[in-house]
Amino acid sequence: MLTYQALKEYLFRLDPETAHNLAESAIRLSRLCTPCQNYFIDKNFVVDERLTQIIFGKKFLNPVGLAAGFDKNATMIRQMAMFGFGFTEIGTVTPKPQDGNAKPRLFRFIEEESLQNAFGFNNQGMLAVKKRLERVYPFVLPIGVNIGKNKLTADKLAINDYKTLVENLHEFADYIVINISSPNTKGLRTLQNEEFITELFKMTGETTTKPVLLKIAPDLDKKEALSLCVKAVESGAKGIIATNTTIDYSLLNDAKNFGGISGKALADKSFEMFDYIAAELYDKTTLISVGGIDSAEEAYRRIKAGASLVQVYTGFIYKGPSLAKRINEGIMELMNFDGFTHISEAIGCERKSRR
């Protein structure tokens, strides 16, 4: 059988996007060859009590999750279980369809296992989401659904694009976020300011049961970044995501000076904003932490630090299919090296050491 690795040495020679939209079409059309949906499945997924969580009122089978940005359609919601994702999160989706920035727009750093994307929310569009959303919904597997507002919607008009997404597409998911922190769309991180957050977050409360988190950018400063999250939590959101891409050029060689890095070079800068996040809210909302995971090492690192879960992109590109099922199997190694049979006790063990 072909592996990953001899099909990522061709798809390494496309064009990046080029390279994932071919592959977004292959998993697509899984969906017409059920004994192979059922063979990847059997493969990958990891199903174990120490690992089962209930979060959101939904029951998480792995605490390892496919980060938005990857489906930014929902087109491939059925087939995420085949590569062992406990969870997806689709988007990010806007009101109005968006063609999104100027091509080329993704770039690969091969040796540092990194990507840099600058794609600007290129999505179609709430509707057409809507619609893939409501012939899936609710699936077997917990669905996270990230909003962002238009590129041409003013600053001061963007809470009108956030409600009308919440008001749409609240019933199909299982959790909403925010995203206010993609470096992609002109003047968006700008709204990472504590009125617009209190405004936000009232405006959810009113709309929504469903629970609303907030994904900060990994480039604030550690103590704006903590009090924007403080505010968001005391408004009324239900976890916060840390972190977004990075800004910060000097991680790579020969970075490009616009858009987002992603991937191994982000993941020290990704966990020190998580860490500072997590040292004043871990055990007072739930903890996503997300950026440069793509080993059982990582995403134990953050579990300890109090990640309830976490969130994978990056890491699949490169690993390939079965990252999932390394990670969720290396951390119960883990987990019984630290002598804890649930993964109830790892979460945030490091809070409770230091407290």
Ligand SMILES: Cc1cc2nc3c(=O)[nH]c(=O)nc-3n(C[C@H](O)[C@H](O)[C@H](O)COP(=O)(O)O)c2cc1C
Second form
Amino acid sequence: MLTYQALKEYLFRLDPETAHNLAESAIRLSRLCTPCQNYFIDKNFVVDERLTQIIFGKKFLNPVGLAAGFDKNATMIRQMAMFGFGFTEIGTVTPKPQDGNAKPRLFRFIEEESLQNAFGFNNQGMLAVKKRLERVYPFVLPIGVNIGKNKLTADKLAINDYKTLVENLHEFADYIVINISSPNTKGLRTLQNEEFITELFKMTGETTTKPVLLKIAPDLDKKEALSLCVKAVESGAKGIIATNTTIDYSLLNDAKNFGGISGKALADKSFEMFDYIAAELYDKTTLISVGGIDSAEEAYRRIKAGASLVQVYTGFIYKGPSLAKRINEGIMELMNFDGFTHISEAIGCERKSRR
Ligand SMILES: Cc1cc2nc3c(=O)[nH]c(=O)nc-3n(C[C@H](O)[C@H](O)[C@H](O)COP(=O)(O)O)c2cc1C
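Okay, that is the form predicted alone; can I get the form predicted in complex with the ligand now?
Expanding to the full complex; the earlier chain stays at the top.
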């Protein structure tokens, strides 16, 4: 069997977006080979009572999910079990299809195991995605649907885009994520303000009974981020996802001066933001940590700080298809070492000991 190391040598010779598109085609094609799918599910999918949780009324067989942005158009949902993910988040989806920003818009920083992207919500739009979700939902893996406004929608009309998206997609989502934290849509991050967040979650509360979460940027002032998250939860948000990519270009040598950085370079910054928010919110709402997670140790650090679930994107590109399996197995070893018999005992244990 071809190792990921060998495959990566080849893929990394291609332009990063071409490599992504090729990988997407291959992943989609795997549906034609049921034995191949079964082989990978057996190989990578960790099912263990110690990791199983009910969250948002849905069973999460393990806590490691695929972060938004990899499967923007919901074309690979069924295949995510082959990579051992316990849940998947599709999108960001916008109401109308859009092309995103000019290419090139995805860059690798191989030494730093990081990426920088300036995609700008390229996606096929709500209706195309809805058709695919209708075919697959409900699925054994919980499905998150990440939504964002169109580039051409004025900020003062942004609420209408989010309402349309929730109305159209909520039936086919186990949870919905409001994305106002991407750095690649001009003005989007300015929506990270209390007034808009209050209005947003009032609207979602009136539109759906599905859990709606807020995904935040790592670049906000920590106090400000926390008060926005508190406001979101008070207004009806059922969870916080921290964090999106960063615009702190000092984190990489030779960073571009546009787009958002993800991967190892983001890990500590993302953790610090998560930890700050979790100190206040971990037992008040569901927290999902994302940003630079590529090992069981890093995932466990987030769990102990208060994350019920973690997500990966860039680590998946650098470490390959067995990353979720390695993280899940490693988490169980670390739990054993700490004397925990279920993940719920590990979640936020650092908080409990400090309070
Ligand atoms: C190429 C790329 C595209 C992304 N697209 C989205 C997106 O559409 N919506 C979103 O909420 N986050 C998006 N993200 C951010 C990831 O979901 C995640 O928050 C971030 O990359 C940090 O995690 P990581 O270090 O494991 O990659 C994207 C990330 C990358 C690398």
